[in-house]
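Just one chain is shown here, as structure tokens, and it is the form predicted alone.
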Amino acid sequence: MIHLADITKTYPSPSGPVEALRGVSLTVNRGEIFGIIGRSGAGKSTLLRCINMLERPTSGKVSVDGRELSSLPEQAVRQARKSIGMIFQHFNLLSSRSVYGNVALPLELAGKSRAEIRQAVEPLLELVGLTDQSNRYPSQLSGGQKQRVGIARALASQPQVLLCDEATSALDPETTKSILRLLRDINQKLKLTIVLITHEMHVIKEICERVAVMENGAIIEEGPVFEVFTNPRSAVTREFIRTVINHDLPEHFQDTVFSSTPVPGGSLLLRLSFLGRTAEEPVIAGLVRRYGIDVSILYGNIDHIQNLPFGTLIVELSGDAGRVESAMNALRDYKLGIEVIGYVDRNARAAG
């Protein structure tokens, strides 16, 4: 639906160019919801803008639906921007217009008369569950509303394609809960392709069938939203998903110096991440009774991305060295996700 071949983008600045984008190739499928994730700064509000054209790449093709937008004369440009809506971080609303207006607006530009704009109108408030408020004016609405008005206005040109720009930024958590499963709704119903951008995570996992992480005008990593959670490749992603999934050692093990290599009378110490069933198997009860070593759990958590279970925990394995090892070969059979954080002296670490 949405392909972006090598896209740049530099910007003149009195201390010289400023590269935003470098070298960028994304597609985005047909009917997906699709997340950029960045820090700010990372250039992911240039590359949405890159997609409906308005900040023309210095470089690269972009192509939307097969067509190729970034070789299109201007005004071409506007007539295929109405095939893609967008909404925005702080609404831009008109105060002087209705909910009822505001939504009316791109329709009375396009010259549709009253009958055809009531008829695509009242179906949208609708939708976006704003058909009480349609006289009230944007001063009269919260945060939510003021995002469903946006949303509306956005899909009143009947696009293929709806960017969201930060959408969620300004509004407290169960408000963003709200509007992330509208978003959801109007994709499934709609068959819409979502494009969203943000810097948070939890939207991220919340919403998002593929994720892209940018960080200093490139994409760094890219994979289904599950993949990148459960074997983040790089530390800014992983820094991302230490915002919903916690992944540090505890308070105790901070500063406690890790071998390589088995330490006499020592434990070792494991992260383990359990996809799928497994997460809901009780893998370590069943080390416990079968090779006799002792399990202690230093942190778990179990939670679910894209409707599968995954779960992560912090185990620390002690007793005899050869069952630890027998243990360790039974945890690869299960498949798990295993990262040996090492080994360590336990009176060591007890008298610390």
Ligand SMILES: Nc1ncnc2c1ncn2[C@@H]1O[C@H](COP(=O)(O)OP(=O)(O)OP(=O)(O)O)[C@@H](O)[C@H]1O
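Note that the rigid core is defined as the largest set of C-alphas that superpose within 1.5 Å between two forms. Positions refer to the first chain, counted from 1. Keep in mind that what you see is a predicted model, and the values were worked out from it rather than measured. Compared with the form predicted together with this ligand:
- With the core held fixed, residue 173 shows a CA shift below 2 Å between these two forms.
- In this overlay on the rigid core, residue 129 has a C-alpha that sits less than 2 Å away from its partner position between these two forms.
- With a cut-off of 2 Å and the rigid core superposed, residue 262 has a Cα displacement that reaches or exceeds the cut-off between these two forms.
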Second form
Amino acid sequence: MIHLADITKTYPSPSGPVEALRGVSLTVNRGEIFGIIGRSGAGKSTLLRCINMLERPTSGKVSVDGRELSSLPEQAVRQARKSIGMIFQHFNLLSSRSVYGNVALPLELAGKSRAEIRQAVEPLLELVGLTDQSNRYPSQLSGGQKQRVGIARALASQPQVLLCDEATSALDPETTKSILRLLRDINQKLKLTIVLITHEMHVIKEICERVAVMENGAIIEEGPVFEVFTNPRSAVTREFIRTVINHDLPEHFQDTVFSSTPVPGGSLLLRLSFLGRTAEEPVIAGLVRRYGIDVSILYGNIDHIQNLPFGTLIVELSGDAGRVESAMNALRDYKLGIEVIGYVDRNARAAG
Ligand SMILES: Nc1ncnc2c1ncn2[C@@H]1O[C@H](COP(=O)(O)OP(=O)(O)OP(=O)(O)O)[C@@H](O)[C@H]1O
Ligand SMILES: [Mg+2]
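Next, give the form predicted together with this ligand, keeping in mind that what was shown is the form predicted alone.
Up next: the whole complex, starting with the chain shown before.
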């Protein structure tokens, strides 16, 4: 649906050129909710604005729905942009217009008749749950309601794609949840492709299927949310994940120095993560039975990625070194995320 090929964007500035994007390539599939996360200044907004060509890339190709926007003249880009809706952190509503008037605006600009406009706006207000607020003005609305107006307005021109620039960053956690639910709802009902950017990992965890992590104008990591959560490759990603999933070791391990190779008479600490109903109990019971090793669960937690249960376990495997290795290899056959925390000398720990 969306293809970005080697996009660069350099802004001129008084203190010299700023390289906001340094060769970003990305594919977003039709109908998916794709998240882009990164710290402030990473280039997220610039990238999002390149998708609808509000920002022309310095180099690289942008294609949306089979059309290469980056090669079109401005007039044609403006036309194509109608199939790409956008919502913003601060809603960008017109304060002098009612809820109805804000949603109607793109249709008025497109020269639709009053009857056509009514026919389009009413179901949209219904969709976002604002039918009874239709005559109100933005100043009379809560943040969540304002964003609902923003969403209805973005949908007025029946876009194929919705771009969301920090759409929930100005909202409280409960309102954020309700807006994310609405986005998921319209993604499913309207088969809308959604690209959202955020600096909050819980937004990604809540509704995205795939995620890209940006840093310094580049994508440093990308994949299905579950995979990135269970097997983060970069420090930046790990930091983001830490904000939503407790990754700390139990207290009595915190000062422990782990070894990356087996320690005689020692034990092995693993962090296991699993999605869905991969029951952890049989897996662990099976290890004990098949390999004759001891397994203790040091920490366990169940969270959710989208609506699927997502569990984290920290386990300690001990016993004969060869058997512990075999057990760990067996674990790799399950659909689990496995992170080796390290080997530890049990006696030293007991003494310390
Ligand atoms: N119009 C502009 N002129 C000059 N520099 C710009 C312009 N817009 C963005 N930049 C710079 O480009 C870089 C990327 O900015 P961008 O707004 O894309 O980041 P972001 O990831 O969206 O950050 P935030 O989370 O703060 O919104 C930053 O260094 C920023 O200062
Ligand atoms: Mg931004």
